[in-house]
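So this first bit is one chain, no partners, the form predicted on its own, shown in structure tokens.
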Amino acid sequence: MSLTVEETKSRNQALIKEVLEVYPAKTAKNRAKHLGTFEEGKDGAKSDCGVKSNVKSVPGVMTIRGCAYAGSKGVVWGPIKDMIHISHGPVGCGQYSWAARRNYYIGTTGIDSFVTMQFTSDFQEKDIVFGGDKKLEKIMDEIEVLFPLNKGITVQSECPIGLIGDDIEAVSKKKSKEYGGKTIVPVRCEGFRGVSQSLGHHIANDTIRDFVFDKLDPNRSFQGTPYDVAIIGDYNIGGDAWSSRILLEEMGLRVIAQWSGDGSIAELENTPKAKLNVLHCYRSMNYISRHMEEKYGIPWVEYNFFGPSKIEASLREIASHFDDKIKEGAERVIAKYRALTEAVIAKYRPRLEGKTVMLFVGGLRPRHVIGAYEDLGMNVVGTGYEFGHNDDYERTNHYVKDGTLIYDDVTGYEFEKFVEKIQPDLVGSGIKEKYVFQKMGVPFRQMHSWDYSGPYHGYDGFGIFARDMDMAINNPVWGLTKAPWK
């Protein structure tokens, strides 16, 4: 039996209280600030969904967050395909981050593209004692010999680099001169910086500003058009950026850069010539978008290409920044794909109508995918961010319904307890949570890298998204599995 909004709020508030009772008093007081129920129309809730965010996780609880290195190497810089990204430090961070995300790219691996390769300085004890600057120089020399078609290098510093004081800036500057001015970027993304991977995004954005944009040749030739745009914050998971780019080009725009899935250093250099930056992942790339607006006068607009409702709204919003030719192009694209989306909804909505979902993901997904679920008749009853900031929760207000359970940096215990009590039909989260919930008998989709599927962006992606949700929820295997609470 479905609950009323007031009954849902009351249940969620009681559930939060129950979860907090297991903690020591100080921890309970801390975590209480990060858990809440969205209440439509209340002034406090309007500003940030009523939860505190972007603060240090409580020691001793199981956080799902990553570190600053993960934000820089794994998200912003790592997908730039024609540059080599050195994991500078012990081998563990490099090994763990090796090909962890499905950032699809076009190119020949090991020749002109290097995304799925791993380069590490493999620190040993002697490097900690005596420093790794000379080792870093040697690695760069070897890279130039072995991979002569690389277009640049980044140094992704791990924790020990900041602790022992290696001068990666001096090494990068020296080698850049030796290699004829090649772009070599030192990135101070030591894992201990900040409270999560979010600061790594910011640091990486700042290095693009300092080592790419600020060093551009002002006389560099570029043949622009009035319809040039750059896709910012799409990492091409399973081909997402490609399915988004198709729609922009079909409406008459020219995509001159793609950040950073299937991206190149040349595309980074092109971006300050764009007429509009279209921003998908606000959390990871709003910093550089704001910088380009302030320095180059390039406006930016957020867009959401999950599900037909949000795609239509986003296409029209993007088109509003251009002339009637592009506005007409947007309507033409919407009309072209309407039959496709109606067929997808006709097929899958009857199988998914009324099903409930709980989300806990990073980046933009805790809010952006809500519309796609609703297009299929599903209801998101709980959502939260791994490393969101207050402005992420402000934006979430436009997506969630009254009474939705909100949780920031949710602990393993809290998330399991919420799922046990609410019993959603589907959980969408990350690989660390996947097998926990499947063993609890709960259908699950990995919503960081689409569970080896995708793309999920764009009209073509919506069909794949709908199929995957149906495949997860209506799989007969769940009838053979007994949840612990049963």
The other form holds:
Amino acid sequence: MSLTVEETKSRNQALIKEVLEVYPAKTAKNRAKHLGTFEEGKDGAKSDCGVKSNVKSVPGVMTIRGCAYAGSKGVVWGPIKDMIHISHGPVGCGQYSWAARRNYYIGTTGIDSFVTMQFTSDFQEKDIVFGGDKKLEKIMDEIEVLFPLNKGITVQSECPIGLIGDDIEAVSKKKSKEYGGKTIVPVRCEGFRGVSQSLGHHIANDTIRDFVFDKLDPNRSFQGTPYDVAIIGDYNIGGDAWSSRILLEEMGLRVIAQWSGDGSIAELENTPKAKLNVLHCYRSMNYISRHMEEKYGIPWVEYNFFGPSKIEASLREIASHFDDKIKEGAERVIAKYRALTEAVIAKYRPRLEGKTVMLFVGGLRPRHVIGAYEDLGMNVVGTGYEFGHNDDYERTNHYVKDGTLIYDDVTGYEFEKFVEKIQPDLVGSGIKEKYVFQKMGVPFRQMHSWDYSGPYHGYDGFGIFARDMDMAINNPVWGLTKAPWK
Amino acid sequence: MTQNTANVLDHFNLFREPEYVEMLENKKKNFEDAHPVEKVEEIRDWTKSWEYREQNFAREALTVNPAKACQPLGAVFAAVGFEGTLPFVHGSQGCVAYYRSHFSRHFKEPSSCVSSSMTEDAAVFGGLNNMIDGLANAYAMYKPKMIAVSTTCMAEVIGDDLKGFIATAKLKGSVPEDFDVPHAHTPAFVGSHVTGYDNTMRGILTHFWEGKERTPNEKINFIGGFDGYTVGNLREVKRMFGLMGVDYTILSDNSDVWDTPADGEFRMYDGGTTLEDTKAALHAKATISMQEFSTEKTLTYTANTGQEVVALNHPVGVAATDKFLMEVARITGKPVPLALEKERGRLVDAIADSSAHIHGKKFALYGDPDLMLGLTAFLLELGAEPVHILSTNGGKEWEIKVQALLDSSPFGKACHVYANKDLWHMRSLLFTEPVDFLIGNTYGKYLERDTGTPLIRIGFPIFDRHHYHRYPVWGYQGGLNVLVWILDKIFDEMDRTTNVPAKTDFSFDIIR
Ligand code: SF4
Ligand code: SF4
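Since we've got the form predicted on its own here, give me the form predicted in complex with its partner chain too.
Whole complex next, starting from this chain.
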């Protein structure tokens, strides 16, 4: 059944041609640029996998993408636990994203932590007509009374804010002054900006620069050590940042901040003192990492904590920025967990060997998880990014095999057709896709929320990842989808 | 080393292992600049006080943990109940990703809906081109029988003219001239998801009925309103109508599209009210709505066509179902059959068997306006005592209606009604005036955790329990389901609070 690379490539070409036929001419031309097959060696190392990315989604096609607000409130700012994030505008955006992303944290919710709460200005018609600045001021006053232990406020703008000419910057500034220099951050992440979540990440990164870093008290005391690192771009979904942190600490590093899962404003403020920033989700936090490099001279390194091969390489890569003590620490950690990873592989690989996977996710996952699948003997035969840029696709070509089908900002229609034709053993994508494929009888795992499982990062996470992929694929229910009398 | 291949530890247990506990304590101590534990405790205690409650209720601008969503969600809910209908939300695309996720999390089903993906340039120039291209693409790709257009905030704020845009798109050939593209403006800064349902329903009916001559017939129309139990409820209603021999049209029947089989095929559309039936529904004798506050404008419009209109309030329990069936019987002239009378008797029997456990128990409840009326009536029937009834999207009119219902029963004397309040208000109510049980949606679990009030999950959305939407809460069968859910929690609580050996376990009874 298995095709040669050349056969796969021509199958993919035919498949792409077939799906494009459904579109009106103009849309077909547009979508053609986002669909391709990875050709090894073509265009050298700079290859973008042959697809265009980070441009507007076509209207009416059922894109899977979200918006800038989701990128800022949902991803970057929302998990900072001791601040209150106001979904500023009408009730909907905040309601649908309320506690949906599983950013785990330790704290007393409603008293000193606020992540799984929905604070909204619940705009009414009069706020649209007359503006919401007065209301926003009052909201901040009410927050100060009712939630006195909050360590700061962010204003997460929804679509209407930028359209009605509100001055949330002025309100924030005024209130910050009134509350003795309290951190109050206006974020212009209205959903119509940009083409996806991605611009929201960028805007949110910039506000951390402007409203946290640039306002740092120069006399802020912080006892640094030569081994201080910050975890950047881990949202602690199902505890991912924790199962990563433990490894960094075991190798002798001191993690002074988590961005932003289980993070706190104090940790954001600590970060300019880091010796190295370790960056997991490049897409959502490369901006602030670059800024810290320029401004504070902090180098940054990307790492990948999915699956033992990548973890091992990443631990060494991180250690290479430090002295022998840390290098030895990395080796010690690798050795310590070897028995565990071997046991996981021994248990699950025979059950998963040769199984094929198609992915469609955001951030770093369309490439980062490939190694973990390969550690289990599985092959990723198709992948794509919800809101990737060129540099994501460039990074992807180190991961994918020759002939992998690539789909950028895939539409509901395309994804369904691709899966129908390729018949992978597993699809990994989001909640909106999950039930489509399960109805088709294709095993599925949500790869944003970890399907309510996790963590998947680190050695502890790998065992869970392996178990979950096994339980999806080898679920007896897939043998029941056809009625026996048919 | 914590992980273990024989018994894989995931987040539930992994982070309770000592190395993680220690790691997280150190994180807090060394890097978070956290408030001292005593301070946190002090503030926590204060938030339980009457003083805090008063300040909390003095809020004028801030909303915390509301129990309502925005209009377009209701628009999508109504639209998918029509045969082959693709909801199309004009505006920015992020909203649509949210509606689809929200429904998928509740129904555990695919939720198909497209956006016109308006971006910054559309904010400046308007979204006409997005409408033109969007309709053309959606029509070509997803081959719908109808596209129902609604709007997000963005399109509303910039004032896009849906009617004109759709007409232009048709002229440009996006969809055939005679293709059905009903529309409704659904601004999120007015009302809530139930308003969006109403506007969309009215928009679809207007699209098919406007300018048509009505020749009354003997059929009746039935509208469910925005309802998390739509799958179970509509099936139950159809069964009851079948038993009565009623000739009916359900307007927006989404019971199939949100309960499709896993048999190897993905059905983007399934079931639904046919467009023919929707057109013909103009001639019906009457329209019955199960949710007044979800269909206010729709019912006004329907009444103006000359139909009789009956508005109920999410009927749950014996008397409410009696009323529903008697209205149907009166309008259609078909008597309530013996089979339903027997079901009624069985529900009464079940209540008689169990009411000793419910009688006098105090309840707090929150949710959509009509659901609150339905559940309150049932609680009163059970001899339970509602104490706090709250609705974020219920207004003055609703409050008056609930109060009238409470006044009609001795069990409603000690109850207060809270319109336009949120779950942070409810938190204060539960601390200052505690009750035995709380009824609400999934988000009530935070109240349960904070205040210790056991939560009975009835409402929308329910994300953290599976398959309840497949069960009806309407009809006598539905009443039985609600009764059982309430009882299950009561009995679970009895067992949970009587299981300490040599202390409380004398009441750990085997027969209750
Ligand atoms: S932008 Fe408006 S329409 Fe969209 S989800 Fe938010 S409140 Fe609803
Ligand atoms: S990994 Fe994904 S789901 Fe996560 S933030 Fe990056 S963008 Fe998003």
